[in-house]
Structures are given as C-alpha cells and as structure tokens.
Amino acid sequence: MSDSIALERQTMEVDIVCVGFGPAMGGFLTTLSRGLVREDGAPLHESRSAPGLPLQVICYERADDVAFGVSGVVTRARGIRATFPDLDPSEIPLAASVAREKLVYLLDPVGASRRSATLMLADRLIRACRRALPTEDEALVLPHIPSFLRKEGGLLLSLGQFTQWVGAKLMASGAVQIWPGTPVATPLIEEKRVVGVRLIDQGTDRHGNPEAGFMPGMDIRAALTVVGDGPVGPIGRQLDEHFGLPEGYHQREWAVGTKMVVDLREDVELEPGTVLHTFGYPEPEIFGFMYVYPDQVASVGIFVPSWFESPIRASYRYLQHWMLHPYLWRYLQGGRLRSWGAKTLQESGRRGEPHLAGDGYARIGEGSGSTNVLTGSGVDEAWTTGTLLAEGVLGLLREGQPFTKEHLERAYVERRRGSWLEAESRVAGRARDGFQRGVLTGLLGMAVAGLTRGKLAVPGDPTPPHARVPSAEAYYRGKISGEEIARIRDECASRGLSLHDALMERCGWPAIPYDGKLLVSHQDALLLGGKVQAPPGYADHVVFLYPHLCETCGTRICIETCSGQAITPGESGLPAFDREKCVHCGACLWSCSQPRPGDLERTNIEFRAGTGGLHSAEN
C-alpha cells in the first residue's frame, strides 16, 4: 500500500478503545460502565477526547455478532458471580448450575488407539477386574474427583449465549459502544507507546491490494487501548512480537477444542447440570467433556493438546470416535446436531503471560495468560482479569492520572498479583509439565501439583511444534510403510483431500457410520452446525509467510488439523486456503511444524485480522 493512501486515513479520537468482545472484555466493560455515571445518570468523568461529553469507550469485535464465541463452559464462576451476585442461571439460555460430576476413564473399544505398554497393561487389568471395579460400557468411573478439578457450586454455560446476555446489558446501559463485524488490523505504536488501533482495510483483493471501492481502515486513537482478542488475536500477537515476552516466558502449550451442541433423545435421563470429564480415548492424550443443559440439550467435545505428537491432529474425526464410545453413545445415539464449533486454547498459563501493561495499553483474558491449566478453567479467570483492570482504570480516572505503564502497573498489575487468580495460576504453573514425558507421567504431575499446591511438580520441557511433531513416516513406522504413505499422499492430493481419514482407517479406526443427524461429514457439520461466512472485499487472514517452507514441509500438519477443512493440498506443495470455510480457530497457527526464519518461537503461518468465521450463538 502506498504512503499516499496511508496518509488519507480518517482518524477518530476516543478515550478508551477495546479489541475483542469475549468474557474478559465483558467483565471489563460491565465493571467499567457501572463506574462511569452517577445514580441520576449524569456522567462521572468527562471525555478528554471530546470535551463536554461523557467518557468515550468503544469496543471492536471481529465477528458479526457478540454471541459467536465458541465454547461449552463449566466454571466455578466466582468472578462472574461477584459481578452479578443475584445471578439466576435461568436468565441465560443453556445455563444451569452444576448438579453432579463424574470423572471417567475410557477404555479402547476398537483396538486402534496408540497406547503405551503400561497403559495397555492397565487396560487389561481393568477388564480382568471389571466385576470388582465401577466399570460400565468399556469405561471406569473413578470414585473420586480431585478437588482442583471439581466445579461444585459452579455454572454450565454456552459462551455464545453468555456473551450475548452480557452484551445486551452493556448496550442497554448506553455507557459504552460495541461494534461487531469490525476487525482491528494493527495497533498504533509511536515509539514505545500504544496510541490506539487501525481498523481493517475494506475493498481489497485476497492479498490486500486495493480494488474498486477501496476504503482504508480508520485510525482510532485513544488514551488507553485494552486488548482482549484471545490467543490468536492479531493485535495481541503483534504486541508480543513488538515488545517481546518477559524473559523466560513462552507460549508453547495449547489445545484444539472441538465440540457439538446436541439434542438428546427424550428418554435420556441425565439431570441438567450433569458434568462428565473423560480421558483415555480416542487417544490417551485426548480429554473429553459432556455438559447437560436444561431441555434435553448437551454440549459434547474434546481437547487435542499440543503434546499429542501426531502429524494428523484431526480433531473432528477424533470427536466422532469419542462420541461413538459405548459409554457416551448410549446417551448420544438418536440425538441430533444443533451446532458445531472449534477453537484453540492458549494453555501455557502463567508462563505464557505477556507484558500485562505498558504505556497506553493493557492486556486481559486468555491472551494475557489467565487460563488455569490445572483446573482446566478459563472463562471465569478471563472475566476476572477484565474486572480487575476496570477497577484499576476507574481508580486512575478518579485520580486524574494518565494511562502510563507506571500507573497501569500499580492500578492493574499489582491488583492482579494480589488476587485469587494470581495465587491459583502460580499453583498451576508447572502442573502439566509431566505430559512432555507421557500421559501417565502427566496425570501424575497434575495430581502432585494439585495436592502440594504447586510446591512439587513432575519436570518436563515444553517444546514448539518444529521440535515435536514427527513426519507421517516416522509416526506410523511399523504400521504403514513409507511407500504406502507416499501412495496415499499422492492419491489424497490428486483429490484435494487431507490424509487423516485414509491413514486412520488403514490403522484400524473404523469408518464413521454417518446417520445424517448427529454423525455427519465434516463438510455437513459446516452446513448444519453453524453458518460460515466470509464477506468479499477483505484480505485473507491466514497467510503462509515463506512459501518455500511449505513446499518442502514433510508434515503439512496445517491441512490435517484444519477445523473447517479450509486448508487443502495446493499446487507445488503450497497449501490452498479457502476463507469461505475458515472458522477462525487458529489450529493451523499453533500446529505448523515450520518455524519462522529468525524466530523459532513463531511458525510459518500468520493469523491476521479478518472477517467471517463460524456463526453459531449456541456455541
């Protein structure tokens, strides 16, 4: 883009600009809005950007609505309940109080799971002693749930419905503005100070070149920029690249979550508020969940973690095998798909925390390292980061202090350091390190960290994808020859298909018995389970930075892991990207096995600002 075009950008001045509307921003804006007006409705603080008017606060959200967050949630909801002390779950669609929980170890009913010798021995012992153990339908129900995993007294939520409920309250207040369908492209940084954001250019081709109707994105200048755009948000990632992470911190641990919302059969007797946690199947590394809402509706899903060292991290296919496990299928059989979705989670926890504040900006939410990797909880923690920042901002407004790094450190970061959020994140800091050595070691490590309040942990060194993910030939050595893999790869490429279905079935995974209601193809899930929309006139948001790295890549894991089948084999080995199918989960960004030249902590895929994505308020 030429300098002359850049100089023609319009500018708008506000007091506070916010990026991304999720639970963290919901907590921030809810708490902030309550402190901006007096009881009679008169403003408490005058705008510095527009003298004579109330404080000007505006939030930009990429998705076309504030209700398109993708997650089924079980949370203790301490921060949420502190904000809404009289909260009635019946006010929120698909919400329920936690009634009962079970922790279930799933055996392998088909014999295709890649289990260690120790785990296979354990499975044989469980089957041999099934009459003396609480087993049913190829599963062992554990008699005890560790206290750090229990969510008693908490809530089941649909993230989409919850954010829609919060957003409606905020917009009715009139104290803040929320603009969905407005992606933010870049932060505005002058020397070491963030002075606002730039909105995305409109009227471009897929490469960002101006076309007819081109309109440069507006510059929004603000005294404070609040960034809560999640783990793959372009603004947070650009800030990390510009300012770096604190010394010794990293963001090498993540997971791909994929889920469905299901109408259960009328005769399924599961109490609303029932929570099932599973582990052990379809692969030992994969965790699953089932949350039962009112009116015979359930949310079911799995998490495929970064330490699952497979070059075909096919989360959708694994989800279907998980649902077909006899322990779960007895509830799900005859059900119907309502909606489907996928997202990635940043699971480095406290060690993935970026600089939380600087001159003119503050970070909140999952992208700020708030997820607790021991309790498996993130929504309430994200919400709490937002409320803590809002309390600090209101204090600075009362004092008449500018939003400098020094003042934000005192008002926000110190407040966060003294909270329950910080105390629990330190306990969880090394809880998952043991998974770098294996599943059983990892489970032991979580137990040790939980029981000792983080004082002890099983050591392990998280590594980035390029140092972890093997080639298909190495992963399947002893099961499929290199020659056969080459033949399968060529056949799939000629048909524009990924490898995982062919390789999994070759290794003994049965074909999915599609029923047209719940067990449907990946493409049908995109059609039935949520609307994917990418309006024209914007640049592609998934970019392969160095094509030669893709052409020589031996895994092409971006194709296998893509949640929406938006990345497919292309010409000369360069993957083809179709943003009409992209659900914005970010799995490709995290999974790419090609490090960026000069920066081994970043991959060859860049996730930029973009519109569209999966539209399903139930998720």
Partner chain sequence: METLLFLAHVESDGSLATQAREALGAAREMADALSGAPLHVGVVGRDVAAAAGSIAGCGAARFLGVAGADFSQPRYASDAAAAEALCKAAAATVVIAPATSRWCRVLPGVAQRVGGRVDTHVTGISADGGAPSVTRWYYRQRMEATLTRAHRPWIIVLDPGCGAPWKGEAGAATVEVVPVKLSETCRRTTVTGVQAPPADQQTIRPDAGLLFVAGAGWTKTQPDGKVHAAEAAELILEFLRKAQASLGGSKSLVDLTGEGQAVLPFMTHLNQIGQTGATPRHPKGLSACCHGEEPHVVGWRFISERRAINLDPNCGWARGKADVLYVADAFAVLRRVNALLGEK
Given for the second form:
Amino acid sequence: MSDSIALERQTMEVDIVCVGFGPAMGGFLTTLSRGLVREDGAPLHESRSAPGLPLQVICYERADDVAFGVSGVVTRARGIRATFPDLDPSEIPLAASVAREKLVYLLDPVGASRRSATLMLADRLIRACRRALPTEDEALVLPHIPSFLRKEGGLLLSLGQFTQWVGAKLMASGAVQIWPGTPVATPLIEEKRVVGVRLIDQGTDRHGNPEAGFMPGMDIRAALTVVGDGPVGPIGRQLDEHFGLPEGYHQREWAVGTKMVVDLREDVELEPGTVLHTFGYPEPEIFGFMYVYPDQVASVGIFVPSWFESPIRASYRYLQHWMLHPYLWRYLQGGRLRSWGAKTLQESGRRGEPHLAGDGYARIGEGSGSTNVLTGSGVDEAWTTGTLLAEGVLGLLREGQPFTKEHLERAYVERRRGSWLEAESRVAGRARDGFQRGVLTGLLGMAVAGLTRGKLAVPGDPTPPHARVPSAEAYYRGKISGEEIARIRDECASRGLSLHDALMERCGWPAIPYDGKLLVSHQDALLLGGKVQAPPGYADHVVFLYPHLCETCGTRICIETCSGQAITPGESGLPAFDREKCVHCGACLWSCSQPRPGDLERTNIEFRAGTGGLHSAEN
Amino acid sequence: MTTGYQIVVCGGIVPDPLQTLDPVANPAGPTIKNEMMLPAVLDPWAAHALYEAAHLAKATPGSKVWLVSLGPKAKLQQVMMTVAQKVPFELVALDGQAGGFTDTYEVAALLAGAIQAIPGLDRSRLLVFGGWESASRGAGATLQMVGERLHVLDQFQGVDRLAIAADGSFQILERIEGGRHQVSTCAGPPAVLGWATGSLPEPPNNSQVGMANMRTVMPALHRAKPAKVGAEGVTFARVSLPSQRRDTRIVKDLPVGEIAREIVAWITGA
Amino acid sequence: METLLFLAHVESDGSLATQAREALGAAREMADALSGAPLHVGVVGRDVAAAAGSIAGCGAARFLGVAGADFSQPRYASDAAAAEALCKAAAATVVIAPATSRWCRVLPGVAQRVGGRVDTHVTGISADGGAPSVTRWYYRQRMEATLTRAHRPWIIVLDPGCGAPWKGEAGAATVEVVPVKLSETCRRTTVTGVQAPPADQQTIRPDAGLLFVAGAGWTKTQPDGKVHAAEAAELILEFLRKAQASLGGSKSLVDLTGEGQAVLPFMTHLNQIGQTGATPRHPKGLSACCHGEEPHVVGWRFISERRAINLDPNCGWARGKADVLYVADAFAVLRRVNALLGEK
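Since the structure above is the form predicted alone, I would like to see how the form predicted in complex with the partner chain looks, so please show that one next.
Everything in the complex follows now, all chains and molecules, and the chain you saw is the first one.
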C-alpha cells in the first residue's frame, strides 16, 4: 500500500483533449475526425505531442459508457442533419421522425396544486365551457401550437442511443479516442492559458485522501482543451470561476428534468413520432412531455424550474402525479418502467454564455449557453456548437496556427456569431423573463417574444435561485401550521427521510398507488430504472462547503430536490451524501438556498468531478 | 520459466447484470429483448480473470496477455473503451453473436480456433484464463471445451487463487461445496483456469494503458472476422422468466418484541 | 432408442451423495418414460463396489466402474479419462450426472471428447413425446428454457435439489471394471486437500434450515446518523450461531468488503448470493436490510419460505418476493430475536 501511495502524478501529452461526451462533443469529434484524414485514410495532420503519429485527440467522459446521457429529445435536427445528410432514423434505436404534436393544458384533477386566483378562475371557465372547448380527461388541447415551439420535420431521439450511435461511428474511424468512466477533475491553467486537464484521483477515501491502490489523476497536457461537460460539469464551472462570465451575464435560471422510458400497453394506439407537451399540472410551474417511439415505447418526463418558488422541488414525486393525470394515465396505465433518469438544464441560454474561447481552450454545448430557451431546444444547438468549433479548429490546423484566444475567437466565436444558432438565441434572449413574475406572465412573455422574433418581451429580473427558496413555514402558510411542520420535520429527521412526501400528502396530494411496474418507490426507481452505480475508490463529488450554513439552513432543499435520494438528513443538521445513489443530475448545486460567502452567484454546494451515476443507455 | 507466461483470457461481453432482461423468441432461437440497446460490460467473471492475468503478467517478466472476445463488433468496441483503460492486453476479436442462448460447443470451437491462430503461441508457457461461468449463458462449460480442443489436461474451475512456487509449479484454490476450497498443485503450464472472483480489486483507469492498448484494439476490431455462432441441433420449446410473485403480508406498526417472537416461532417451527 | 448412463463419483467415505441419488432418480424416470431404454450406471472412485451396491436395485442394465487410487481425487485429467471411458463403454446417448463441483469441472470437457454436447444447470428432465428434453437456466438463474437436442451423446448435468433422491433396495451389484490407464501427463496435478474456515468462523452451512441474507443497509447510516458496523457484525454472528443459520450477503454488501468501508469482517465473496453470486437452497430464508430487484433477488429463488425485515415497505426485495415483510429496524428486531433464541 505504501509504495502505491508514493506514486508520482504522471503526465501525458496529446494534441487535443476533450471533456465530456454529449451531443456537443459528438458534433465536434464527428466533424473534426472527418477532416483529419485524407480520402485514402492517411492522416492529414501530424501530432505535435507525439511526432510521427497522427494528431492525438482524446475525449474523457465521466459516465461508465458513452451512452449514458439523460434526455428525451425532440429536435428539429438541423445541425445533426447537416452533419448526416442521409440520416435514417431507423438506424438509431428509439429514433423516429416527428409525426404529430400536441400542446395540452392540464387541469388539476386532485385539487392539491397551488394555483393562483387567476389560474383558478381560468380553470373554472374551462370547466364551465368544456362542451365548447377541445377538452378531454381534465385537459384542454390547445388548437394551435405557435410556430416557434413546433418541431415539424424533426426527430425524436433517445440521447443515450444517439450518443452511442455517434460514439461507435467515431471509434470506428480510429481518428479519435473516447474514454468513458474517466472523470476530469480540474483544468490545468498556467497564467491565463489552459494547458490541459487533470484526471480524477483514484483509490481515495470519500474525502479524497489516498488509500490502498491510490493512483493520482494523470495530467493530460494539450494544445487545445475542448470543454463540453454540460451545465453542471466541473471543468466548465471551474473555468467560469477562474475567468468569470462576461460583464452582465449570469447563470441564474435552471431546471431539473426527470424522465422515464416506459413500455406502453399493447393496446395503446399512439403513433410513433407523437409529441405531447403539457403545462399546468402537477404545479402550474411544471412542464411535461411525452414522446412516442417505435415499438410501443414512450419517453415521459417533467421539468421543475428554479423559478418554482417551493422549498420542495421533489421532481420524482411530481413526475408520478403528472403520470397519474387522467389525460396521460389513459396511455400510461399498465405500462412498465424501463429506465429512469434526471438531469439539470441550464436555462439562462444566451444570457448565461461564458467566454467561449481563451488561450488553449474553447467551450461548446449546453455549458456554453447554447440552449434556446424559447423553443425549448438544446441538443441540436449543442451539436451545432461542436461542429462550428471543429470547422474552426480544422482551419487553424490547416493554417498551422496555434490555439490562442485570438485565433479561436476568429475561427470559432465569429463563426458561431454568424450562424443560425446565434440569430435564434438572440430572439430567445429575454423570452422567459416573464416567468420571474408568475406562470401566466411567463407564458405571455414567451408568446410575445416568439411572435415578435424577440423584438418585444415581458420584462423580469432573474434572481439567483437561492433567493427564491421560501421556508416551508412561509410556503405552507394557511395550509399547515408552523407547529405541525416542526413536528413533521422532527419525525422525518428521526427516520432519515425527506419532508416532501409528508408535506405534500398533508396538503391533499394522494399517496402514490404503487404497482411495482411503473409506479414504484423512489428507491426502486434507482435500481429498476436507473441502475445507479458508484465504483469504489473515489472522493465524494457533492460537498457542503461551509457546514455551519447547512446546520442553520431552514429549508435543506437539497434533501427534498435530490433526484436520487442521495442526500438525506444527517448528523447535527449537515446533510449526508451517499455517492452510491447519486445520478449526477446536479439539482442540489443550484437549488441550495444558501449563498456562498463571498460569491452570491454560487451556493454552498460544490459539485465536483465524480464517477458512476446512471447505467442506462436508453435515456 | 524465465520467458514468462502467455496468458490468453477468454472473455465475452454480457448485458450489464443490473439491467432488466426479457427473453424474446425469434425464428433463429431466443434472444434478449433490446439486446443491442442494453449497456454491455465485460463478463464480470472474465473481468476477474483478466485482472488476475494482468497481475500475474506484471509479476512475471516476459509475460503477455491476450483477450479473446466474441461479440458483435460495435458492442465489443464500446466495451473495450472501458476495459482497455484497466490493464495492458492485446485484443483478439471475433465478430459474432454474444448472447447466452448460443451453444457452448460452438463458442468453444471459435475461441479455440482464435487461440490457436495467435502467432508465436508456445504451449509450454500457455495459461488459458476465463470466468468459471458467465452472466449470459451461465453454463460453466465453455472453458473446459476450449481446453480439450487445445489438449490441455490440467483444468481448474471456480479458482480464487493461483500461487506460483519457486520451481514454477502452481498452487490453486478452487471453490467447492460448502464455502470451502479444494487445494491442488500443478506442475506448470499449460493449464486452463476458470476464475471465480479471485482476490484483486478492479484496477483504476489508466490513460497511458488505454492509449497503448488502443493501438492494438482498433486494428483488432477492424480485422475481426464474422463468426457464425448459434445453437445448431438445439430446439428451444420455451424460454421464460420464472415468475414467482408472492403475496407479501406486510407487517407494520407491530412492536419489535412481537416481531421477534413471531420470527423465532417461525425459525424454530414452534 | 436412447441408451442412458447415470454417472456418479463416490464420496470420500465410498458412499453416493444425496445429490447423486437425485440424478439417479431423474435417470430412472427418464428410462421408464422412454419405454424401457436401457439405463447403465457408471461410478468413479477409489473403490466403487459399495456405492454400486447401495443402488443395486435401480434396475441398471450394467454397473460400470473406474476405480483405483488414481481416481480418488477430484482432478480434471483423471476424472475426464474415467468419465470418457464410462460413456464409451456404455455407448451412452444420454448421460445424466449430478452438478457436483467435481463433475462440473470435468463433464463439459468430456462432452467435447466424446463428440457430444452438454447442458448444465438443468433443473428438470422429461421425456414427453418420447424424446428427452431438459429445462435449464440461462443468464444466471434469471431465465428458464426448455429444450431438446439432436446431437448425441448428450450430457445432462442436474442441479441439486431438483428432484427426489432415488430410494430403493441396496444389494450386491456386479461392477464391470472399465480399465483406464493414465498417462504421466494426467498426473501433473495433485489435489492436496481442502481449505475451510475454522468451525467457529463458519458462516456458510449448506445444510442449514435457514439462510440469513444481510444487505448493505447494515453498514449504512442508522437513524441516529451514525454507522454501527461493529454492532451489526456482533448481532449477525450471534444470530447465525444461535439459529445455526447459513449466511448470504447481497452484492452491494459483499462489494463493500473490498472497498475498505465499514463492513462485516466475516463476509466474503463466497457468501454472495444473487445474480453474480450463489443461489443456495434452504427451507427458510430471512433477509434484513436488503434492497434490490430481480438480478439480486434471484439469490433466494430456491428458498421455500421467505421473510424480510426492512424499514422500507416498498422495497423490491421484499414486496412480491417474500411471504412476510416486517417493516421495522433490523437492529432492534435481531437484538430481541437473539435474546429470545438465548432463552430457548
């Protein structure tokens, strides 16, 4: 043991090191790899790090497989189709062309939803006019879907299957290497230049101290570091901390998406390619989706946004209530859970865009602010950022130019500014601001922004999520007394449970009728649908930076919102974290109600590089 | 034994054992529903064998490890992205079906053929490793057949330990009934060892190992020949998941003392 | 017409194990169902006369034996040579043998040698429709298939506990000794003994009436926010001793052993049950602090009566899988159970 602990940290030189294999990196590596070889297969560019060999491009992915992304995707697929003009959806499992779209407003069939007076009035009107309106099963099907929300001619994808398909093509090309199961811990920054990355230490205890089999994470030095590790990725976030965001930019809007892949009953007649989007229930702030794939499979899920001012953003529980809504349950009843997952969405869009390039590095994908918050589209946009960067990088390689800030600005950032991506993200820029003032105002704001192509918007001032978390006492005022909340809190703490089930049921949410197939306990979903794993020998990646803030925290929303029940009540008020249950959704990172001392844009939770997570390839 | 061992590990890929598996009947025989969509891993027992092989090779200078694997090329490639970071080996790939319903006899024929085709193979240094069972067929039969085809008469199954003595002989611990181990000594290679879990933890991912392995893994995958494998002569009448759903009586809110009394009465048959 | 061979090895005391008698029962039934297909008996061991005599009344057409000091130890080379010789001497088309560790090591290789095929983990044999068929496991006891084979010889290795042991008259059996000459290359391996944990540390008891399955919950944070691994270890060991139970562990708990976490010191990979572990057979099973679903729960598929203790009433291990689920703190329950067992 002692000799292994004495191991020196090793260094490896490559030409381009990439962090995170998602759609953006898929776009980058696909475009790049095609430009690295001649038609006869001979390499076009010689490696500078390993002279005599072709350009050495290596990509590290945290998850145990390149297929473990979480997202039910409906996309116009313009960027993806530009890369694969002959794309045949039948080549990719679970892919289908969009056949029909519906936008549905869900009424509250149980009476437990928190609706404003205006919304309740609207609900009453809808119910009163239900013979005249297109209503069915406690839902109003909107007769018209605004063009900016439509995905006509687009694709339904399973992100896991899509990245697996892309990854296999890339590996077969032999031009690039992708290594899953290898989290990247930190960027290597020398003065103002990113010179590579450091991989995570292996063989440590949960605090990161060396143990038997310790192997310090290797330093991978590269002329170019491409960062596409998503909205909660540690490298992107550390670069943001180090270099700051451009003046006036911030990342204050987030959401957690929770989804399931479901085997539908044999007799459910839904055409593959059917897209349902819902709003209004289980809480007005929560949006839902159902995408129908071939072979009686559907992807269903909800988004719980950071502007849902509740101390219990319990997405798993809300997803179950959403599924039980009569409009959806008629399809889902008798179905079987195949897989389940959760992920954070960065919803600041253009306003959350970091510095896209600097000396030795470039940012792509969702973490680079590419998500279009008006059209609710992110995968194709992320893909496109990758292809744009690859085109720029190939140009610089041809010119023999180094990857400096100046060159990357010209080759990548300017290219991105001139693309459809930029034009559309400007339209979307302020589209969601109205949600800061309520759901109806938000919906109105989206319509205004969409219909005027971004010229007009309903104003709103996004505040950091931690400023939007009320105490349970304030949230439930008039429904549950302070004394009762205190009693429930004590009871739950003594049993190591989160509060949300008790509080929701006390407010009229019915207990979930578990059926062991689709409606299963949160714990069973982790095993049955998520196959969460955490290989031993790594440090905890969720860290409560200032324990005293947790001890005095009134809400502990991290426990309530945790998608994997990995954060639970712990000793003396400090939440306990169980790495084996974490699905790496990152909801705790932005949901935390405690601002970080000295940095009010961040919270008391740090989400570091970590291994494991979901083991499902079809999310 | 100054020249080291030639260790050939037979290791297939299987659906991640944690996944939900459903059989489906096809005209060509049963398969697993959505098999190509399920995450695949190197068979857990074969993985133990691979780690033991690498450990032994490292401790015995001049040794080399091959991994012979039969599976659909695309899936093999995917699994190798992870496995190749663990320990150094040279891949010998066979592009064919990896499911559990293929017959051991046919699989063994392919594996043995691939082993015999390894250039420079020296029987006097040969150790054939593998898992004693797999998470797919789970038969515990393939390695013995491979061994027979290679005329190796010293075979061990359920191996948890291999210790090399100074004279080059082995001591081997095999799992037998009742949580015990049978202890044997063997004069030396060639031998076939089907590993249980051994004693080594999963090695950490090592980028340098990965880079080095990839130089041979990708060409091996390109070279992989289509291998026809099935279960000729076998007719499956039925494949099903045993359903053993029980009506569970849930006892809530009973004092601990009462629960204990009930359990003791049940255990002791009182 | 099939020719059946029941293949067995003798135990160290010269007898036939129950498991061998189970396979004989299945072979006898098969022979009867195939309207009088001849059944031969083949026995391997140092001395096979007593074993053959103990099943003299099984109606075998011939008793064949390979005997001698060379065949006393469970060694691949000698066992394979013996089994091969017996298969050939009997001209068997169907060979039925018990899945002992000794036969599992060698019979697939024998199938290869005699140009046949093998099925292992067989749980049932039938001759419906006049042709032998078997039911066997695939995917580690997660799937069951019924199949027939065209190839002969066909070696069928029957899992323990899948049929009633043959019961019949002992007597004198005339054993035809099949000569097998071992070459020196067959003697490169020597079985030197058996290693077992000391009696007081024995946690695996195959013949126990009760299997106790411990889950990873034992080493997790308890309601007081602390881990009580040492107390868990004491409680479990005391329970195993008092109830004379066998110990199984869930994969997650066994894996913790290798991770330097709070663990039960006596838990090893040999205790692991489930998808990547054993599937032992006991009349009763009690699980505590287990969590999981199909791949794990497969570990107590062969437990007849099952009860579980878990704080989570919706736990997949218990619901639909156990007869009774006690929603309670396993530490508290086991403490009382141990006290009660102590009084008995």
